[in-house]
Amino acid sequence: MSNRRILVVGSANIDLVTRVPRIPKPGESVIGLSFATFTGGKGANQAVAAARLGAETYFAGCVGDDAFGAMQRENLTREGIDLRYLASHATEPTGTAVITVADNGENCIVVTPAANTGVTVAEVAKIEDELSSFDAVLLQLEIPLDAVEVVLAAARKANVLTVLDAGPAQHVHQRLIELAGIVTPNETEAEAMTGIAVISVETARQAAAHLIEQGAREVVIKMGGSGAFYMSVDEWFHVPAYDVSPMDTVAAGDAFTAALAIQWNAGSALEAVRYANAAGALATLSAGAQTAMPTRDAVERFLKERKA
């Protein structure tokens, strides 16, 4: 399905990415192996991933007026998405993540939303009236949560699906849960969302199965190096992740989710988790964030061999 038009409404920030042995204790300082600057932010590298994976994406956003902003548009722009949605903050800096990746993939990351704040209820109200245009509509947390309901609102009423990811991890208003099309949180994200450590496939199907009964059409959770878990009112089944050796886990759930969107509804929910489970596999062989998300052809080679 690489001729859906996509429109991700989310988060656009600078990585600032420190490769670390390990990750630190709290309290505890180790030295740095080596340091990167990166385009990302959840929304944006969405964005990015749905272009990369054949889709005509817009991006919804806000940057700052700064060096950062300008690096974050022309990338984006390279990356041939349509920027007539993303705005500039005139006071606040170009939102930034502090990201710690360890030797074995593992990461921590802080967010400073800064300029995200700018995507306001009045701003995504420009946009109301033609999410009736898109295929589908992809929105995150890292972002003012009315303004994410009121786009779920407008989608739901012009009857577009959305997808919903759940990060970064936080307490969910109910009202949100029931107004997306998939809600697609990671273990830590769906704790947070059910109070149930996800820790298996049984205790992916608790929460699931929690989200559900809070009024989620369907729910896909991300279970990283376990695979993935989906559930609806009919149905639920876990698909294992692909056997790969991981460089940095940094956005493979943005490339999960922007590959569940694209693929969902081409086939089964079966194959469509699959396809995001292929993507995110991928994202994780690259150092970086935007510049990790596959592209087509590799994700469509990638399933190719696994089936041989």
Contents of the next structure:
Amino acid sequence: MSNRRILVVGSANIDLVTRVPRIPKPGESVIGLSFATFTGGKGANQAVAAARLGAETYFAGCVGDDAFGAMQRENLTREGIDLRYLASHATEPTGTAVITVADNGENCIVVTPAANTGVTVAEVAKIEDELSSFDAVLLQLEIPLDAVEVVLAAARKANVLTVLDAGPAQHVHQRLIELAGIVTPNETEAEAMTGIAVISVETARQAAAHLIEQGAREVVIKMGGSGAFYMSVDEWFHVPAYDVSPMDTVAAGDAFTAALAIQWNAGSALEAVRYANAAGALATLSAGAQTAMPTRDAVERFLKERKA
Ligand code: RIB
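Other form of same protein, the form predicted together with alpha-D-ribofuranose (RIB), not the form predicted on its own:
The complete assembly is shown below, putting the previous chain first.
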């Protein structure tokens, strides 16, 4: 049985995306090719991915009382996500992400959290008692970290699976690593957490081992075009990526994390990581964040085609 009732506690942003021939270097200007506005934010993206993958999905976050906040609410509602835990900030505007996406699909993101800072310890304390009704709780690092810690601790107490997406890249306090059920950094985030540059399967193994030593239970390092690396205290394995031609990698990691959480315990860890790899690969094939999240049918069709 896959995990069907999912709570995402996290950020909701509006993404201001410019396509560029290449990501500019510091101090350099480049001419953009096109501009578009998308609903984004790691938390909201993961909620949309979970809903499209068939989960009954709840989103806890905070948006501004403004046009961007309304845009986010409208989209999440359209996706069938329960917004009873989504607050509106009295003074701060909705969070934004200024994003450049290069021709090869690579991206560069600057997030201004603004209303996301409204996901406080006091706010998440209101949902603590309800955590036991969920199969899995997903968190990221774009909301106040003390609130993330409170949710991780309460979910641990209630024996509910948590998946901690370690983005955006930063040093993460050991307490969060110890409390999370599965920690899912990408290569840059894994380096920020461990000091080990993840540039190969071997360095991913070293970074994952470092996190296990710090008290992580299970680690999945998202390596983009190089696949994903799993480690627990008992085993480790690498799963190569599916061969696709990415046009926009924004939120591919969010699709991966949501898919991993939903498929966790449905079969082996290897099967769940493969499923997540497929969801992540599909998310790179279209533009935007929430717009690019794949459906369960699409992932299943893809896995069948690739004979996984
Ligand atoms: O993971 C991608 C997301 O990171 C974007 O949608 C952006 O809003 C930032 O939160």
